[in-house]
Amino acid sequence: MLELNLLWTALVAYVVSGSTAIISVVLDRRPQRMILVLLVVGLALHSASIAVRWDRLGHGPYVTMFEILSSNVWSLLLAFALAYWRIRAIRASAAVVMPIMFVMMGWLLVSSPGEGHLPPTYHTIWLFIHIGFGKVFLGAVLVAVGIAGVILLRHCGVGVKRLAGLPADERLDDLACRFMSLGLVFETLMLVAGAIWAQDAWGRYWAWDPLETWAFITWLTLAFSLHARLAFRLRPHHGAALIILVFVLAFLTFFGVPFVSTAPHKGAV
């Protein structure tokens, strides 16, 4: 089908566009118009693929595992690709983050791209505002990720003279904060329009059923981590293992707990 082609045109150009990136640092070279250009022509074809498919069945690309993984694969890539866009001190974290797309690539090619039955508590506003902020969140914390992967690199002497002409480790360390910052700010958003859609379907704002349970420790988890950096003055390498926790917590959250939960929040169907 023509959506799938147009998707599968866009993931090799992501999975180019991410190898380029990882070559270019291994090499120290600095193709980062290529980077940028391989990006945006993957997140236009990935996002015709979907405008089809939604048109297509009359929902959006969040009811199966396979939507819900190509829809979070084109939030997180927009949100990395605006980053690498306006930022450049941050261009070489893409080292960093294509690789964990690819793993989010390889899952969404051996899923299913079968239909899903659209249950009756999607037909509401609240669920695009939830969903929106959670990807808005998922991607800022994506981006700090990178920045932690490079800080942690430097600091077990991994591409040390490769990774030189980035900015100190706490310039990286507070660009890193900011993105936290932000994600703490719509994961919060997030929790919010959950609540008020929960109310809408279920007749409850909260019954810490496993999702609710698992996003309020991620916020919990990334709320503690921004404290620790203030209140403890953490060093940089001790900041991005907190980075990495919560992304590794956030990411469970969004792509595991769902889809093993049984209560009213379970994901794919």
Given for the second form:
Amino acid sequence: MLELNLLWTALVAYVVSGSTAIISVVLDRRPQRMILVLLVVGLALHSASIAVRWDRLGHGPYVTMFEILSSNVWSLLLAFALAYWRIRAIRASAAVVMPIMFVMMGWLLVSSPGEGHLPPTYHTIWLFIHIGFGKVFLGAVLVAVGIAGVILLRHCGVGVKRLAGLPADERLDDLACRFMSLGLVFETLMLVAGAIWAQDAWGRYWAWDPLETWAFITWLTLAFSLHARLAFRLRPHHGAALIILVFVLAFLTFFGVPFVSTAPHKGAV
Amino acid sequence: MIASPSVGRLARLAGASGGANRWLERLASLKLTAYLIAVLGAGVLMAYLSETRTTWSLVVPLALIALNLGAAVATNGVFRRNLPLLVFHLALIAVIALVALGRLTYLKGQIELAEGEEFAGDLVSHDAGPLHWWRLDRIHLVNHGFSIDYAAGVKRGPTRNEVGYAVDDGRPQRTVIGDNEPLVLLGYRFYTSFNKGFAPAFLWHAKQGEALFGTVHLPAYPIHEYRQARDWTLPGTSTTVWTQLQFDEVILDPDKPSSFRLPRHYKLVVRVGEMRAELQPGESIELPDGRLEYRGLGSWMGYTVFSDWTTPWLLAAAALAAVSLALHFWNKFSSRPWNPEHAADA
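Could you output the structure for the form predicted in complex with the partner chain, given that the previous block was the form predicted alone?
Next comes the full complex, this chain leading.
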């Protein structure tokens, strides 16, 4: 099938790009243009795969776990590719980000690409708005995770020499904080858009279902991590550890909770 | 030197005022905000994990956060210099206050209406704030029937439910509601739910009094496909009637698309004590207190009723909070590059 061939080819491009990025950090080489070109090629092929599937099924990639993983691999790599392109000083953070993406790609490979049923509550523009805000949020946090990973690796004495070319921890911490701030704005918007959707889909704007509860806990943790920087003047590695915590919570909320509980947030009975 | 009484009073007042200010400043502490966010997170987890869904674990931290934010706005000069930050904090306080007001005045309930039945103001179940202003008795709502298509695998498609409605003695109107499209009357939002099923209709001719018409709402279909029976009590008596709908035909085919419909061939079994009868429309059974006549089979639809006047204000406050937060971050970060040594990367 064309959509799967396009997807597998895109994944190969991502893996080659990511592996090159990791090897370039380890060997202290700089084939950065090739890494970016491969990322862009992968994104183009992946976009085509998603478009073909969308056209075939008549709905976007937001029903099955395969579709959710695929669209998130796409949006996260798009966010990281933009950061990689625009902020040259942090390109080595690809060595932290790409292994995370490899895990998601591996999960995508073992997911069933079969079709799912589009619940009737999904026929609303708020679905796209809610998901769009969520993708920007997670993308911003992923870029911050890459930066936080560099800070933590240097703090733990791992790859200090290889990562020495990056700006000082304080500067990286400031940049990570900016991405987390962007994440907070978009997670807030995601929750607001989700509440509007939930009001008309299920007759309530908030009901503490598992996904809502964990999304709110993620929001609180993100707000805490930003506030703690001001209140306690955290050192960079402490701030970085909080970023990792936020990402882990967000990751589990996005991809873990639907496994634990499928009924309340899908509306399909 | 001995201070005059008026100077002493002023000093005491100044001292008291200084003490209050110190407390206000402590309440406005940034560190306290961080601790309270953590406490709220713990409270959310506690409420989520407890079986009784305790609300105090949410209410107490939220109230303290509102106080903390209010004190910060009142005492911290940064808010007078930074309008977006001030708006963000005020919007957060407004969100907390509106949520509290909403919980005092909201209503969430369920109703069930058979086809052709008018809503009489009775809720099957409900949950309401202590200050909810009941106006459901002013609403006239009639279920005129629904259609639901199912995909293979008994996957529900969109619900289309035609309803008639009027407020007080207003002009009756009709509309179609369904998923994502509620009917809004007097601030009450009526949503179709996934609960729907079959409803045998009966006429009860009591030996004394007028004949009464009513429907029995059998358990929701297809969720309770194999449990299409229920007990009910004849009006004005203590007689319990067990009613069961039996049919063999496949209504919702798991192998291909289908639609919700009434069974074409069925048996309606009625049991009262030792008496058992299978009734066709128009047939009846004689009972000690009167005659029970079966009038035919219809359907019923379940609705969720929701009312919370704060929701548009809550949306406005939340949107304002997000926008002002974005503006605050923009002002804060655009004023200086993250890495002055490589400003081009900023």
